[in-house]
Amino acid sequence: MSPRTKEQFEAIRNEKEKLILEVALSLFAKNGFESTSVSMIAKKAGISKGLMYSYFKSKEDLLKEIILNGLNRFIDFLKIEDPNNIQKQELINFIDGNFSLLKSNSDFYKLYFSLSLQPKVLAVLEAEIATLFGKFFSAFNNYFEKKGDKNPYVKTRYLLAIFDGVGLHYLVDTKNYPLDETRDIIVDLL
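Taking the form predicted alone, show me the structure of that chain by itself.
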């Protein structure tokens, strides 16, 4: 058997990192951040605790990576060609993409919503979250301003609150929640 190439080592490392992130997300969503230990994550991922630390410096760094990956996926759906002339269809595409993500990645959203109520944990991510949501907030605020809404800031905050509420209600009752119908109501607000 010939020695592994640099590319093979990199592929193995990437797969292990992905596995650790998936396992940690699942455990954080199920047990909470504080109740999940690095040992639990390592055991479920089938690696040693020491090896875990060669991928992530701390449990907080692991959490930060999970949240930033998830939020970047959320923001990635916001594709605006001209920030000064935002089109309704661009915002609809953003809503549709995120509702699809909500359906396919419920563990991430369970973790995100539980963390949003934990100030100590949220403080670890505060700067990154503010930066990511700044882009999203700015786009919707600009849209409502251009549309002539009398208070685009309030409309944007209202829409954010609706997204949060829809996400929470969907996660609580995924079988019965009328996500598609709710999407249509949100689009009508635009």
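For the form predicted in complex with another copy of the chain instead of the form predicted alone, what are the coordinates?
Just the single chain follows, nothing else.
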């Protein structure tokens, strides 16, 4: 066997890191952060605890990485060509992207919701989260302003709140919640 090249090593590292992130997310989502032990994660990922600590310097660090990873997927859905002339379709695309992520990536949403009221854990990511939220807010706010809505601020905050409310209810009762029909109602608000 020829010795592995640097690239191969890096590929293995990346792959294993990804595995840990996935496994940890699923466990955090299911049991909560505090109730998930590092041992459980290592076991489910098929590695040793020690190795986990070579990828992430602490359990909290692992959590942050997971959250950052998850947040980054959102930005992609919001594609605005011209901030001064936001198209309805652009916002619809965002909504649809969001909802499809909700379905495909519900673990991340669960984790995020369950942490969103415990500022301590998320404190370190405050800046990132504020930035992200700010982008969404601007987009909708600008759109409603341009559209001449009576109170764009209130409407925007209302709409963003709805996203989370619907997400929450969908996650709590995934089988029955009428997500697609709700999507139509929301789109009608634009």
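As the structure is a prediction and not an experimental result, all values here were calculated from the model. The term rigid core refers to the maximal set of C-alpha atoms that superpose within 1.5 Å between the two forms. Numbering follows the first chain given and starts at 1.
Trainee: Superposing on the rigid core, does the Cα of G148 end up 2 Å or more away between these two forms?
Mentor: After core superposition, the displacement of the G148 C-alpha between these two forms stays below 2 Å, so no.
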